[in-house]
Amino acid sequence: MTKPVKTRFAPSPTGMLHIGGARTALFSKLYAKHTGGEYVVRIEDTDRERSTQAAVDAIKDGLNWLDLGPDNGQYVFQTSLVEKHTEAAHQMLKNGTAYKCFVAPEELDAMRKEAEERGEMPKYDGRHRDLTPEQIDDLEAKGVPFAVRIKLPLDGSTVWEDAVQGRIEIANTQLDDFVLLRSDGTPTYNLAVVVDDAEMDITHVIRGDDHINNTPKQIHIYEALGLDVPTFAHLPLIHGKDGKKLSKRTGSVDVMHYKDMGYLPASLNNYLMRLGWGMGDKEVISFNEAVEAFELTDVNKGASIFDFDKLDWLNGEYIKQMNNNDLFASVKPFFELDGTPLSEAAADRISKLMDALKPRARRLTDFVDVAQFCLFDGRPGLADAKAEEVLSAGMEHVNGLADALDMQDDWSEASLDGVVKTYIKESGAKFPAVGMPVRVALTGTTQAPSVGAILSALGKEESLKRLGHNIEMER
């Protein structure tokens, strides 16, 4: 009977969340929806001098923004399955696939230089690999400390279908009898996620390629305990435009400060999906779709590129699906960050213009860039000597304008879009001579939104009153 498929994100809590690691959480739960399965996280948290509280939280609040959680809510800890892993290596010493090594560090660090001398890659040569249980016996009554290795095949090779990366086949000549248990009884990283995915039934591990060579390691640990070899699947790496692995300033940043830069998660995750994956040429993909369509067999081989031009396109598309009323409230601690909350005339402008802002808002941040003019009351100062220019040239429309729109009483955006319209028909004007001076006066800057929309949102005292001190600028 084929077992139910369980996928596992497994971070080590020794830094933050990073893209590649969330990349694989997202297509570790992916997967594990499309089949019907299962996605569980387990924190790996054994090394103990390196391991951290302040890393565990970023991994949460990373992969909780991100929906990425486990699926029930709890996070394993790899600290809770120790003795399992203590359990595990002594029966593989019963079982002679494993054997107690009592060679010394300087013997260790002798061995690898001689390796390096004669270009060879540096590996343990098997010395106690055929002690005697006299000679065991003898050196344990002495007190010398040992490691438990295990005992690999000296030929042949180890091969396994990989799930996205295809037939892997790596000669055991390139492995050596490494440490399952180290001298002070605590496991290494191979024998313990062994261990950890076979007790918590782990059918697929979907990890970085940057694990290939301990994914034969790992076979053997399987096969020594009787487990059954889980499907693996090895991700491309993430590359920079640079085509170098990526670095703080091409991508590889803390995944929470992609949210501190103004992105949505949903869009996050889309442009995520599109490193290595996607449904042909099929941009925009909400995460349901995706679990529709998922399979690790149409993961990319190659690595990705990650391309900041292309998550902000992204991530602008989503900030003109989204809700009005949620966008505010997305966008609305941007514009609170100094601790100064917006103003009860501020927080209305600036909902009311929504529609209007979208189109020009790439990030979140951006907002507070192209709504500035909403938290001035009156005059708001020139962003530039070519809004100086512009508005010095278009005064007399500026003073025209005001004069037709203090007659006005219905200030909706179409009947103020209504008035624009007459008063440029009535002038002989083109749009352009009327509205950019007009824009400029109501918001210090050419790069504005519709002037009825403008407008509309200010109210007609604030607009009135804008207009009346800029009129007061001519020169």
The other form holds:
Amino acid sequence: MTKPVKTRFAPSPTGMLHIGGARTALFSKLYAKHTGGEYVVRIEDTDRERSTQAAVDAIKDGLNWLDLGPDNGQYVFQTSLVEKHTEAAHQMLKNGTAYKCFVAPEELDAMRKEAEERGEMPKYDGRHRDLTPEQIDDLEAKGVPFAVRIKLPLDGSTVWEDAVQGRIEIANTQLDDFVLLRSDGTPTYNLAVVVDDAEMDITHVIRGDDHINNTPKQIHIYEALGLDVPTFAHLPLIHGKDGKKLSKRTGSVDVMHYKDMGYLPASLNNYLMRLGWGMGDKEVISFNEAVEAFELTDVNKGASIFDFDKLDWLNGEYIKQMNNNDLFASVKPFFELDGTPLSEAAADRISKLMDALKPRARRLTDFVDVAQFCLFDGRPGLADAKAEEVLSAGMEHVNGLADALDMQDDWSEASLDGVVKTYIKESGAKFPAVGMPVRVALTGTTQAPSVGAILSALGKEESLKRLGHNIEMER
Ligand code: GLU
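Got the form predicted alone; could you also share the form predicted together with ligand GLU?
The complete assembly is shown below, putting the previous chain first.
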């Protein structure tokens, strides 16, 4: 019987969750969901020196924000499995697939240097591979510290069918007898990851292709322990627009920074999906549609390019699709960044303006700019020289429209649009000659939504106040 699919995301808590990690988590979750399997998260915290609680928290925050936390809500910590790692190393010592290596660090350094001088990859030369039991007893009796190394075949090759990259074959001569347990008894990454993946019944190891070199090593450990080798799927790198490895400048920043920049988690997930996978030309893909269609074998082998313009466009599409209540809830915190809660009046105006603002925003932060005028009462200050110019040229129409509005009781956007239209018709002016100065009088800028929408959101009293009804504008 084939085992049910189980995938995992296994971040090391040495920093925040970055974009590449988030995509690995997403693909792991998508594949598990697609196959009706399970997705888990294991925090690989055995490197005590480099792991921090702050990084654990940051990774959890990032995953939670993107809804990529483990299916059962439980994070597994690698440190809780350490005994299993040691046990596995001892099992390998017993069955002859590993051995104790007493070579001193200085000797290893010298070995490394010599290899470098010859222009070769530094490799352990196997000098303690075949110590006799007496030699081992003798060294142990003297208290010489030892590491446990795997005993690899000296010829042949290691082959696997990578679900993304296809068949990969590595000559065993390229590998060396790498360390499983360090002389202080701590397990290395390769041992720990194999033991944990086996212990957790992981069937598909999905990770960045920076781990490809570890895979043959891990396959040898699986085999030495008599464990089933999982399917490996190595995802290609994400490059910046400059074609280089993603950097801070081109996009490799903390996932939570994307939240601060005003992206929606659903659109970021959608964008991450499209980095290496897709459904033909379809750009807007919901999580459920992706679950339905996702196959590891469809993931591209080549690197993908992270492009902020595309992400912005996609985010704008998600904003347009959102219902106004949810959207207002997402936008609200951006107005309150300084800790001051939105006033009731401001909140009311902004929620009323959602339909008018939606098509103009690509990030949630854009709302703050275009809805600034909702935050205060009374006449706005003018944003720039252009606004001043437009307003002084159009005062006649500002006053004229204010007169017409004064007589209006129905303050819905549609009837206000009607009043504006009628005024324009009757005054014989062109639309911009009225619309622009009125916009400036109401908002202080020329970059604002339609006049009807602004008037309706501000309400009659506030609108007339701003239009300086019956008062000569003193600016
Ligand atoms: N902890 C490793 C990392 O963060 C990943 C291990 C794996 O996916 O096998 O790079």
